[in-house]
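The chain below stands alone and is given as structure tokens, in the form predicted alone.
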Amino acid sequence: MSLLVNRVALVTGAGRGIGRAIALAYAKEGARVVLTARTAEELDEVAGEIRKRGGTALALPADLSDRTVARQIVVDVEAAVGSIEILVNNAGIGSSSKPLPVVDFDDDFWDKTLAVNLTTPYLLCKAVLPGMLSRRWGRIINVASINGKIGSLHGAAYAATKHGLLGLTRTLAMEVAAQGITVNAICPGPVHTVMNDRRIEYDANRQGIAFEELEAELTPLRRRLEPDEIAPLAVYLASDGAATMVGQAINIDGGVLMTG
């Protein structure tokens, strides 16, 4: 039986990587999926794949670094598809975009990372909550990172925003649990994505070792996770069966943080 039939889901950063995998998985479970990210071509490809499989998808390209965009996305989704019942805050800027120690960190990059990784999820949560509260049902899933629990060398902005996202997750979960809305976070370890490729390249060059050697050392599995291995957890957290999952920050990391 499909778990998300006719649920309206908004997935940010849905053009590739984890967001793409979650969007495809939601559509497979019967959700009507709205995808947003900066690159229209990538979104159109994912939406086309969903439709080819018989699903429903709407692509809404947007620059989530603009704080005025979040509310407009919600308005556009509600006009086109209906009220958002599932929100996945997945879009983010990684440490690989501009890795530097704090003493040399780029202040503009700090501000942009906070805007995309933390302020935009806050604004999107705020925008979808009135509808969820009126229906007394909703699912908010924030894609954080294991770097929301540990530091990230030369990635202060990334680690700070992912720590902050867990604080937002837990606080909001406390506020809305009694109204039938769950808020949880997924904390992936190293996942085989373009963003993580760049981080491994940086660390491999910094340490003077081969990309493949460092990649094999990242997890006890001796490999990175694949985006498709994250999506089933996102499906579960969006389902009726996850009604008692409240304020959790779930590691899915191949064993990196076994006690985290």
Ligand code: NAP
The other form holds:
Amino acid sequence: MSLLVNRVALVTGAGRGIGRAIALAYAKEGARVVLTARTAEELDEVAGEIRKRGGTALALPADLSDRTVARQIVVDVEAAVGSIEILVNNAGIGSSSKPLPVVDFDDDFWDKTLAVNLTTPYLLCKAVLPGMLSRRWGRIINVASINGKIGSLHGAAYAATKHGLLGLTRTLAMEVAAQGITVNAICPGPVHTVMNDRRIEYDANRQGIAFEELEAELTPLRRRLEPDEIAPLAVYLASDGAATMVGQAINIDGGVLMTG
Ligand code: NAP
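Next, report the structure of the form predicted in complex with this ligand; the form predicted alone has already been given.
Following is the full complex, with the preceding chain placed first.
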């Protein structure tokens, strides 16, 4: 049986990588999926793929570094499709975008990373909550990282935002659990995406080793995860069956972290 029939889901960063895989998986489970990110061509490709498979999708391009955008997206989705029942805060700026030690860190890049990775997820939560509270049902899934639990060398803004996202997840989960809304975080390890390719390139250059050599050393699996291997966890957390998953920060990382 399909798990998300007719649910309205907003997935940020849905144009490629993990967000794309989650959007496709939600549509397969019967959800009506709204996709957002900056690159309209990528969103259109994903929406087209969903429609080709018989699903329902709407692409809404937006720059989530602009803090005024979150509320507008929610208004637009509600007008076009209906109230958002599942929110996936997945869009992110990676530790690979401008890696530097804190002493040399770019302050503007710090601000931008905070805006996309933490402030907009907070504002999107805030904007979808009134509808979820009135229906006494909702699912919020924040895509954090194992770097929400450990540091990221030369990626202070990334690690700080991912740690912050776990704080938001746990606090909001406490506030709304009794009203039928669950809030949880997914903490991926290295996943084969554009963002992670750049991180491996940076680290391999820094260490003077080959890309493939470093890639194999990242997990006990001796490989990265694929975006499709993250999506089933996001489906589960959005489903009715996950009603008792409250404020969790779940590692899905090929065994990089085994201690919680
Ligand atoms: P990705 O392939 O680079 O995708 C990132 C997505 O976020 C893209 O759709 C991108 O679209 C969107 N995005 C970035 N900046 C944006 C902005 N200003 N406004 C709107 N959308 C924006 O990366 P990914 O690896 O799939 O990452 C997805 C999430 O997983 C991120 O939160 C990341 O931190 C997390 N994660 C990834 C890994 C990994 O190894 N890949 C590990 C742990 C956690 P546009 O560029 O078109 O805007």
